[in-house]
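Just one chain is shown here, as structure tokens, and it is the form predicted alone.
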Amino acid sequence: MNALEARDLVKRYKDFEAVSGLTFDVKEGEIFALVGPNGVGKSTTLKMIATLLAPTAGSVSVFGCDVVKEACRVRELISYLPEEAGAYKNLTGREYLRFMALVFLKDGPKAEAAVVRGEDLCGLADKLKDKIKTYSKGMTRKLLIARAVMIAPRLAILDEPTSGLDIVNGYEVRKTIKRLAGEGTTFLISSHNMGEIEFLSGRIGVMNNGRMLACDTPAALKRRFSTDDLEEVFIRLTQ
């Protein structure tokens, strides 16, 4: 089974076609990679399939649950990170966790486990005691990013996971994921940093105008322009 699966998928508003029968399929365990100039359906592709927006036409299923029929079921197998997500500030790091765990996981004893793997994985260490409000960019989407993968979704959807963090933590965080896919974790992540997408992906799906213009491994892609360069096969395929 695969972990996720869109056909045909349509997003409409009034004479607006932000998705324009989009297809494509994640297997479980992949990390798979969204990708596209701005404005042409990647973030509201990633709303559909979190169940925030309702598709116009089409289908996705995540781990063979429809996201409208069964949306319930499907946001207990999913997290969602939206590019722009924020924290409650007058929280403090670690108060933020242990809320969250708690919204997702409803249970005290896999929430506290959940909050000890977070505050691992964002690495804030005696910051955790501190508020939000205090946190730089970089450090509040650490936090956001642990939240996102503490829980232990089966499917966990990353819009530009990395905005706002400098080099090293940018290579913590896309190290993380990597082993997190390892140990079964599938990654649906959209970024506009190339070097990312090629470290991170298993496979690339490059959008534009709603629509999936090509979808394929990072060397596949590249051989399929005579190109050692990534960004370059990005360009030539949305311009």
The other form holds:
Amino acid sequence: MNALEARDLVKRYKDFEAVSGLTFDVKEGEIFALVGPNGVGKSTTLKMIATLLAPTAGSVSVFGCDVVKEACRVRELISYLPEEAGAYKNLTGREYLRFMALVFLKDGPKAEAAVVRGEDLCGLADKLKDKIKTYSKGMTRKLLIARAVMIAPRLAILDEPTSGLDIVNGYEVRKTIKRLAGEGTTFLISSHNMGEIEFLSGRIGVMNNGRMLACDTPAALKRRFSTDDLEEVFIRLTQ
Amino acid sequence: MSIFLVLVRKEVKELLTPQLVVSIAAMLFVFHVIGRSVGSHNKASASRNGVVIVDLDRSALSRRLSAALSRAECAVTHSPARDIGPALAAPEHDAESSFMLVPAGLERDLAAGRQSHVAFYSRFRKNASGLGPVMAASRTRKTLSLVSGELSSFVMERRLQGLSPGFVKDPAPAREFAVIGGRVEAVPVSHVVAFVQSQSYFFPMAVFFIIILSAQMIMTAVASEKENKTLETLLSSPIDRRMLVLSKLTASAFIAAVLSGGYMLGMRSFMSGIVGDAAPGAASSSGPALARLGLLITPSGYLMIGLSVLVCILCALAMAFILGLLAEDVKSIQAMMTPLVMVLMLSYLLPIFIDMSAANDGIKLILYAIPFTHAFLAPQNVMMGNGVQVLWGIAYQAAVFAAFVALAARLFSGEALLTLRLRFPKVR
Ligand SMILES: Nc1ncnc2c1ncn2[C@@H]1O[C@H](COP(=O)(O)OP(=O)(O)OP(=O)(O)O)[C@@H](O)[C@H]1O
Ligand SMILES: [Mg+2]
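Structure of the form predicted in complex with the partner chain, please, following the form predicted alone?
Everything in the complex follows now, all chains and molecules, and the chain you saw is the first one.
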């Protein structure tokens, strides 16, 4: 079964069509990356998959569950990291992880195990007992990424996961994602970092103006444009 | 621990910041201190009930006036001055503000049946403010009527031999009765009014505070989730969205209850500091009569009032929740609060200034359409034996609450939450 199937997905905001007829699949255990210039509808697509926005037309299913009709089931399978997410400022990092683990997993012991994993993944160590309002942007982002993956979701939807992170932290997050994918989690990410995409993804979907221009492995795309620079592929596709 | 409690605890942690607690505590303290100092000041100025007599008559009658004032616990000082000017200017009377000038020949004139004039001078202090001048005026009025009573007694004793002045002045003293719901009691109407007012004085204020505070709390709770971009994460979780709504309602109602409890304590010590123990005194002598009139609230009466207030708060919370959903961020809460505060003011103040039992139908309709009015009026209605109206009010408020919750839940589960925004023009 595919982890994700999007069929002719359309999203119209009042008088503007942000996504116009998107069709793609994500296989289980795969890392799939959506790329494309700013404002082409990547985040809008991810929000529809995360059950936050209702598609204007078309359909999306996550492990066979429709995101509109079976939104509750879908929410139990996914974990979504918004592109500009924040955390509760008056909680400490540890309290935040515990709260989120309980919200997503409900069950006490499972949540505790997730918190332990989260504390390890975020790499904040002693800072976890400080209030989140004292965190830097990158620290908060690391906490949020740990939050998103600690519950071991079937499908993790990460909108620009490493934006705002330094080179070392970005590298570690990428390694974590790759490791978790190896353990069975499916990832759908969006990114502007070609190096990251080349390192991570099995396949990439290049979007422009709400449409999918190409959807293949980085190697295949490079071959198609006979270059070994993914950025060149990107530029030639979107121009 | 149940997930609901987890959610409520997180809301409380986010809302009840140390800054909030400190500022509330500081306010309580300030209220208390001001109340105490104003109270002791008022007592001091009340006891400073003195009058300076400039006696140009030096007769038996003028001595009688001075004695009567002394009996009435007035600190009488005699000025040796021969006119009011020097007495006012005399440095030893600097602290005095009441002066009485007894004209020469007063006794002779009255005995002969000629009108004369006793003059009273009240000196205003340069920086007089607050209750000072009001209390000075009421002291002067008392002195004045005491003196006038003494003078007419003097005349009556001379002219109406065989009749006591007391009888002539009020030959058939009035007896007052209050009638409430068919029950009749001999009790001064002023005592009834004072009692009803004292009972319904704190109450609407408390309700007002709770509503404003809890509305603000829940708006902050909702708007800050939006502003801090935590809402999307929460909405993508498998938690039932109605539970999210409910946990926010519960947490803000809880904090509002704690805060307004604090406010009311502060207010109480403030008011009792100012008013002292004088206020209930008037009514307490008529206590049994008031009880027989059914004015003392019974436990079931309190239950009705409590219920009315509860649904009122729930209504306000549901409304505020919706307004909070529409707010762009925490800053725009002020603007979002305005319509709620306006409506609240209307239903709080109008029944104070107009008599609902005599108001015209248009005003009544508007006021009763506002769910808050029913809670504000509940104590009066219960005291006046109008329980049916209170129950109807509760039913109406509950219906409004249900409608708003339905609307809130619809808004909260739709995507409008993430795409819909009300913008306010910037206020310059
Ligand atoms: N709430 C909204 N109302 C109206 N238009 C919107 C709304 N949200 C997004 N849009 C529009 O939809 C389009 C796609 O936005 P989206 O956030 O999906 O882009 P994106 O591909 O994620 O861009 P970026 O790389 O900058 O994150 C944009 O043109 C944006 O202006
Ligand atoms: Mg985006």
